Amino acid sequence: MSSNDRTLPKGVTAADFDKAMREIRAIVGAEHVLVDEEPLAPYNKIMMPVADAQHAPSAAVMPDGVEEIQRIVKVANTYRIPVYPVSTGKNIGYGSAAPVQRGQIVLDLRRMNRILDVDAELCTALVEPGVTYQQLYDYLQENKLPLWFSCPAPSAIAGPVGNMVDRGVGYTPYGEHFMFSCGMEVVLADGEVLRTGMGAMENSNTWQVFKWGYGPTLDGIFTQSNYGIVTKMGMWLMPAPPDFRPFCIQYPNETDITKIVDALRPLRIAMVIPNAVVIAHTLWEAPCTPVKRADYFTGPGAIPDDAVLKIQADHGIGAWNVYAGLYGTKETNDANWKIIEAVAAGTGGTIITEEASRGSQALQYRFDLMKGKPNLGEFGLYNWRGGGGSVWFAPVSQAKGTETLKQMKMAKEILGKYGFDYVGEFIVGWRDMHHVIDLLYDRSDETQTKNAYACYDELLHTFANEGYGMYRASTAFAEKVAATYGPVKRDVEKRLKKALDPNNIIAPGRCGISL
C-alpha cells in the first residue's frame, strides 16, 4: 500500500501517525493495535447509506484498563490524533463501530469486560464498558441472584455502558437506561479521571446508590457527547417480581393507533403498566415471525397495503401489536389484569397471553426482552428486504394518539416516495413515545443506497419542520441532526468541548460536537 492509499487522521502526517502507533503499541502491546486493512474490516462502516471511505478508521486500539487509556490520550494529544471510543461496537442501525469521521482511531474497549460488583441487597451493579448484557445475564444466573435488568433488542452482543451512553432504551420497568444508571468513571481528554456523583469522594460506599452527589450533576454531559471516555458505570437492577405477566394486544387497523395510545397512556403514567410499552406495526412483526417480503411483493416501490393486509391475515399479525407486562404479586397482577382486559375490550383489541403465544417466534423474543433476557430475535428485520442496509430514524412524539398517527402517515408517505416500506414501532414512554423506523434497503444496489440517504434526509428535515426532534441518530447524520436543535445549544456544547478537550481529540463530530 502506498502512503497515498493509507487512511490517516485529518491533518496528521504518515510519519507522525507511525510514531504515535509505536508509542501506543508500547502501552497496550502490538497485538492490540490494528492498522492493516483486513483486521480493520470489523470497524468499517456497515449499514449506513454513505461511501465506505467517509467513515474508514486509521487504526483500532484495544486497551485493558484506565491507566492505559490515560496514556493513550496523552499520545493522542501530542500528535493531535482523534480517538473514537466504542464499548462493544454493536450500535446496530445507528453506526456500529465505525468512527464518525474518516481517519479516527477506534478505541475499542471490549477487553475491559469485568463485572466489578453486584450488590444483591441494594440491587446495584458496577461494570466496565466491554461487559455485554449476555455476560451480565449469565453472571446473575450462575450466581442464582433473583435480579433482572433492562436491555435493548440486540442485547446478547451489546453492552449496558455503550447503550446507556448513547441513551438507549429497553423493555422492563427500568427501560429508560440513563435514568437507572448511577455513577460513572470517566477518563478526560487530559488524562484526569473523574468519578461522578458520590464517587468523587474518597472511600465513598454510596457511589451506586445515590445519583446526585453535591453540586452540578455531571453524568448527563457524558451521554450523547464526546467530553470523556466512560470506563465504569453503575446501574440499578430490579428484583425479579413474584409474578410476571407479559401480554400482547393486537389491533386490526392502522388508524387504531390513536385509541391505543390514548387508552394506555393513563395506565402508563399511573404505573399500572410499569414497563416500556411497545406498539409494533405489521411490517416490524412480519420479518421476526418470520415472513419474507418476496413471498408477497417483488415489484418496484413500497409494498402495497393489500399485501400488508394479506400478511396480517395469513400469519395472525395485527396492524398494531402492543407489548407490555404486569410486574408484581399474584394479587396485584390479578387486579390490574382486569383493567387490561377492560381496555382491550373497549378499544377493539385482542389479548394474547404468554400461554396462548407458545410457538410464536415474534412474541417470544418480546416477552423475553420484557424480563431482561437477552436475545437476537429482532435481527430478523434484516432479512425482510435483504442486502444489509439499515439506518434507524427515531423522532420523539408526544404520547397522544393523534400525534403518533400524524407521524406514521408522514413517515409512510416519505418512505413510499423513495420505494421503501414503513417498518416502525412506538416504544417506551411515560409521556413521550420514541418512534423508531428501520429504513431497510439493499446496500449492494447503488440506486437504493442513494435513495436511502435522500429519504432519511427528507424524513429528518420534514419532521424537524413540524417540531419533531430525534432522540438518537446514525453517525452518518450526526451533524444534520445536531443542526436541527438550533445554534445556542450547539454553541454551549462547543464551549464545553473547548474547556474539556481543547485539542479536539475525543471523537470530534460525535453528535455534531467539534471545535
Contents of the next structure:
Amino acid sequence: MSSNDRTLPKGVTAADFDKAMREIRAIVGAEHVLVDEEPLAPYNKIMMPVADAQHAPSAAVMPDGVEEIQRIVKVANTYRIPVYPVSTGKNIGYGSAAPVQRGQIVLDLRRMNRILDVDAELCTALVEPGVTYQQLYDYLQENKLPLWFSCPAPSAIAGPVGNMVDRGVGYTPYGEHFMFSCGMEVVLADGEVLRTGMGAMENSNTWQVFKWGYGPTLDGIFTQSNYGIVTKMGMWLMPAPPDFRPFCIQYPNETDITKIVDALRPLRIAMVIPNAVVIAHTLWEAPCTPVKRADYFTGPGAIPDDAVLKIQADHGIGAWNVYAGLYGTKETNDANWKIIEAVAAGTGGTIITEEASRGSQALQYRFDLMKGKPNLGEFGLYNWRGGGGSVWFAPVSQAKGTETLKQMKMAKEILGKYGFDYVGEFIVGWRDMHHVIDLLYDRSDETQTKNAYACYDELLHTFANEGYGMYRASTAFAEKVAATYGPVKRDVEKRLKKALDPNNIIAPGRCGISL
Amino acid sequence: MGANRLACLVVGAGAMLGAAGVAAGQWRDGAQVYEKVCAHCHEANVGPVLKGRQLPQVYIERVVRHGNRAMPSFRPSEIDDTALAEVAQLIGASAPAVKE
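Right, the form predicted on its own is done; let's see the coordinates for the form predicted in complex with the partner chain.
In what comes next, the whole complex appears, and the chain from above leads the way.
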C-alpha cells in the first residue's frame, strides 16, 4: 500500500505514525498491532447509513492489561494520536467497533477478559472489558451459582462493561445497567489509574457494594463520554428467584398503547412488575417469529397497514406485545398474577404464559432475556429488509399513554415518508420509556442508504423540536444528537475534556465531545 | 457455599480454564466457538444453516472476519486465527443437520 492510501490520524505524518506504531508494538507485541487494510477489515464493518471510509481506523491495538494501556496513552499523547477504546465491539447499529472518526486507532480491549471476582454472598462481580455475557453466564452455570444478570439483546457476543459504558439497558429487574454497576477502574489520558467510589481507598473491601465513596461521585462521567478508558467494572448480580413467571400480553390495536402504558405504569413504579416492561410492535415481532416481509409486501415504500394487519392475523401477533415477568416466591407470584390477569382483562389484552408460548421463537428469546440467558434471537430483525443496514433511533418518553401514542405516530409518519417501516418498541424504565426504533434498510442500495440518513436526520430534529431527546445514539449521529442538548451542557463537557485529556487523545468526537 | 471469593483477582486468563470455561478469545477448540458464537444465529433460524453445505474454509474465514450484510465481523481478539481455522474446517466438513 502506498503511503497515500493509508488512513492516517488527522494532522499526523506517516513518519510519526510509524514511529508511534513501533513504540506500541514494543509494548503489546507485534502480533497485537494491526495496520494493514485487510486485517483491519473487522474494525470497519458498520451498519450505519454513512460510508465505511468515514469510520475507517488507522490501526488496531490489542493490549492485555492496565499497565500496557498506561504506556499506550503516553505514546498517543506524544504523537497526538487519538485512540478509540472498544471492549467487545458489538454495539451493532450504534457503530460497532469502528472509531467515531476516521483515522483513530482502535484500542481493542477484548483480550482483557477475566472475571476477576464473584462474591456469591453479596451477589457482586468484578469484570474486565473483554468479558462477554456468554462467558459470565457459563461461569455462573459451571460453578452452579444461582445468580442472574441483566443483558441486552445481542448478549451472547456483547459484554457488560461496554454495554454499561454506553448506558445500555436489559430485561431483568437489574435492567438499568449503569444503575446496577458499582465501582470502576479507569485509565486516564495522562496514564493515571483512577478507581471510583470505595475503590480509591487502599485495602477497601467495599468497592463493589457501595457506589458513592466520599465526595463527588465520578462514575457517570465515564459513561457516554471519552474521559477515560474503563478497565474494570463492578456489577451487582441478582439472586435467581425461586419462582419466575414471564408472560406476554397481546393487544389488537395500535392505539391500545395508551391504555397499556397507563395501566402498567403504576405496577412498574410500585415494583409489582420489577423488570423493564417491553411493549413491542407487530413489526418487531414479525421478523423474529420469523415472518418474511416479501411474503406480504414487495412494492416500493413502507409496508401498508393492511399488510401489517394480515401478518397479525396469520401469525397470532398483537399490534402491541407486552413482555414482563414476576420474580419472587410462588406465593408472591400467585398473588401478583391475579393483578396481571385483572389488568389484562380490563384493558382487552390476551395473556400468553410461558407454557402456552412453547414453539414460538419470538416469545422464547424474550423470555430467555428476562432471565438473563444470552441469545441472539433479536438479530431476526435484520432479515426483515435484508442488506445489513440498521440505525437505532431511541428517544426518551414519559411513561404516559398519550405521549407514547404521539411518538409512535410521529415516527411512523416520518419513516413512511422515506419508505421505511415502523419497527419499534417501548421499554418501560420506572417513569420513563425508551422508545427504541430500528431503522432497517438495505445498505447495499445507495438510494436506501441515502434515504436512511435523511430519515434519521428528520426524526432527530422533529423529535428534538417536540422536546424529545435521545438516550443513546450511533457514532455517525453523535455530534447532531449532542447539539440537541444545548450549549451549556456541551461547554461543561468540553471543559472537563480539557482538564482530563488536554491533548484530545481519547475518542475525540464520541458523544460529540472534542476539543 | 464455603468460600465466597470464587476467583479472587485471577491474574492470568489461563488460570480460569478449570473453573470458568474458557476466557473469550481463548477457545478450547472450533466446536466451542461454533456452540458459543455461531450457533446462536446459525442453529436458531436467524442466520442461514451452514452445516452440510461443504462451504470452503477460506470463504467461511473471510465472512467471519469481514462480516456480510447483517452478519457481524469478528476480530482476531474475539476468535483467534487458530480457532477460526478449526471452526471453518469443522463446518466445511460437516454433515447436513438432521431435520425432524
